[in-house]
Number of protein chains: 2
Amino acid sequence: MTEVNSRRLEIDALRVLWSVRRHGGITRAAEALGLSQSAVSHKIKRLEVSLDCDLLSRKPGAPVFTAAGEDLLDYAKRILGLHDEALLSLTKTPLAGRIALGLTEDTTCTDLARILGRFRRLHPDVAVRTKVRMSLVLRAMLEQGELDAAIVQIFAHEVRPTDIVLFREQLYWVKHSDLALPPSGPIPFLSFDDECFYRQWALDIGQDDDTLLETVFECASAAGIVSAVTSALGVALLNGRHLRPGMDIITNRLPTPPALAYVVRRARKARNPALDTLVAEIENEVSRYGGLTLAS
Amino acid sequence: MTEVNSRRLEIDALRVLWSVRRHGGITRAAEALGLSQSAVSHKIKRLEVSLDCDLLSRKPGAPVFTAAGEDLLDYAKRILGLHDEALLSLTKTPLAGRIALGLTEDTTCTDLARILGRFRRLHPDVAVRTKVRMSLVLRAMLEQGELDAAIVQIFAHEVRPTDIVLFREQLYWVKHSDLALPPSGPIPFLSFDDECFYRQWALDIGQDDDTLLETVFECASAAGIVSAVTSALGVALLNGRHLRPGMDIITNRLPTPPALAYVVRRARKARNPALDTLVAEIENEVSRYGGLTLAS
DNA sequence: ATGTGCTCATCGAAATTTGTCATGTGCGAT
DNA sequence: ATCGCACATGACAAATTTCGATGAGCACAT
């Protein structure tokens, strides 16, 4: 057995740990990662053998990690989280001023935060104002000069050369297995409210002849979206993180639903060092861990 | 310059820095750490290659380290401490019991007391009872059975084989400058109390004829000797840790004193898993940093 | 001014580690 | 039985790290 000695958790190989279980899986944390699916592989087997026990239960239907798995991703969040801090630390500007920034409810949550959270301990002197809103309103307070910067929700195709994307999502057309759509005649639709941006299109698709829809709920919350689908309300478009077992995705009878993105999309106005030093810290990010998690 | 993406600060590299900050340079920082000076330079100038700033001043008399490279040492510490915490949960087991520990007032202290909290952290359902005391203090107990196991000092010619060498020092008589020794007849002594093990030894050839000692100061902390000492009050026994800037070491006269270990003694017991546990773990510690960092 | 001893830096070679490519294995769906 | 997918494995190449030898710089003694 490996002396305890020589062993060591190397940083590479805590943040694939850490990938694989963001990814769900080595094929898509390797993709995540921008390596090969046989290089994340390796990389996990080292690690079991350096640590003399298996971390990934390799069990179909079983979760993905073992007790020992779960044990050692606590600790990389917290390792990596240190380790990436002390980077930042290392290369940090004094800075100071001001950052107007909005944010959807749905990135109010844990990467963002936690960018948010260091960033003010590294950078003390800068006072964040954070408004959370739906991504319209937050596009509008843009335009307006209310916000420095946002992260919105787009229309993948609407992404400007400036914006920085984040996440990108696909919406579907989803049901419950039970609810059996008439054969023709309108849809019954699961709406949000007017200020979800892409009810609009939904709206605007409905007015055709052979895919006419009809609001029959009308909600501003993706959870309350959710369980209208759950109960064989309706149909609706969601993304893929609201997706859950028992909803079918719908593809004949409706047009294929735009892609989306969540991307950084700042104010046109002067260079501000501070808001620059926060996106890039929040793209680096993004390119390191190969996303951000979003609520779901 | 190297994107920030594909920095990462490596476990050993983050364990070389904190080596040269607790040996004071690097050529002393390899030999504790097993590796030649030249893998210890080259590991550096690597790491300060990949963060593109100096972590060592290199020039003689400044500090060590720049404020870059404390800035990081604060990172290091805290990483190493997640590391190695780490890969003890990963190979723990379940610990029952208590055990009843000896320490002198030196180990109650930085990196002993670390150890002992992490241990408490991992293992919560064994309870550790600490008694200080001078070490023959301490060795008298553990001949009661009123102790598990002790850290204690001892002559290095006293250690047992079941004994673990802590940390080993030399013993020197020192005077201060200022301090002019009669040519002849009693050298004036600075003597610790009598719970001090290795005061006899001093008391013992003191009896000699041509290097009788007086006692004429006696004070059971090192502090209080130290002070003696720099009010060129007279000759005392003082290890390395406790010399100071002043001090001249006194080679002719009297006796080469001799070398001092601290070790992990335990009483003659049946095992004890959680004191085998512990054991281990300092024993660990010592193997993969160099030795433990005492009171100075 | 010179010589000595020590610490650290650098170069080239050797050793070790990591990643890629190709391929095999196992499982679930059809 | 076949197919598609995710993951594991072996062999090899590429990258990284360590070692040994040696040079540079500094403080100190003469």
Given for the second form:
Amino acid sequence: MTEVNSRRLEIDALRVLWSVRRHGGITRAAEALGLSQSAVSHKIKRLEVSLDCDLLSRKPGAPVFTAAGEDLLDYAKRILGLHDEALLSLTKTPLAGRIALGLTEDTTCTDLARILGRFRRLHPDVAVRTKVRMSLVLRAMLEQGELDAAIVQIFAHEVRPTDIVLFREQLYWVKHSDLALPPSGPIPFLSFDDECFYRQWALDIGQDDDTLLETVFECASAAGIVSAVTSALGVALLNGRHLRPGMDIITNRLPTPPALAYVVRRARKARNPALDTLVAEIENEVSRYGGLTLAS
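Here we have the form predicted together with the DNA; I need the corresponding form predicted on its own.
The following holds one chain only.
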């Protein structure tokens, strides 16, 4: 048994381990971190040797992490959070002011919430006012100067050079496996409301191939659309995070949807030192972990 005093939890190795959990495996974690698979495996193996236990199961069909690995992940999340906050605390500069920030609903209970909480603790003299809206509404508020910055979802081809990309994902046409599409005529469409750019694309470009969509259900929330799909009420546009068992991805009759991206977008106005710092913290978090996790 390895002596306790000789064991070490290396921060870089813990960050790699947490990235494997975040991205769902070594291959995806390596891609997100910009490392080779062998480099990721080596860091985890060194951690296993130091702790004298297996952290990854490495068995076909088995869970990715062993029981010891799951236990360590709970500590790793807290250790990394305290480590990163301590470094920021030691290097911070006094800040004061106000930030008007926009978020979409699926970013309010994720990594971004943790970053905002840390920012408030480190900079108590900065007042951050957050508004949660649909992406199209937030983009309009940015253009009108009502927000300093916003976390918005856009089509990947709309990413600007000044945007900070947090997450990329694919958009899919989906239906429940029990739903048989009519061989001709309108296809029942489960739509988000008028403020959703998925809907605008579907009802505009999405029908250029003479495929007619008939809106039979309209809801502002992803949970409502997911429920309608699982009830076999029609077809819908959903991103990969919202796919559920029993859903089929439609690859014919409907045009391929464009890819998506979540970005930090700033308003075109004078620089705000407090906002500069917050945006830099978000950007550094993306760099450390290869992206941010969003709600599913």
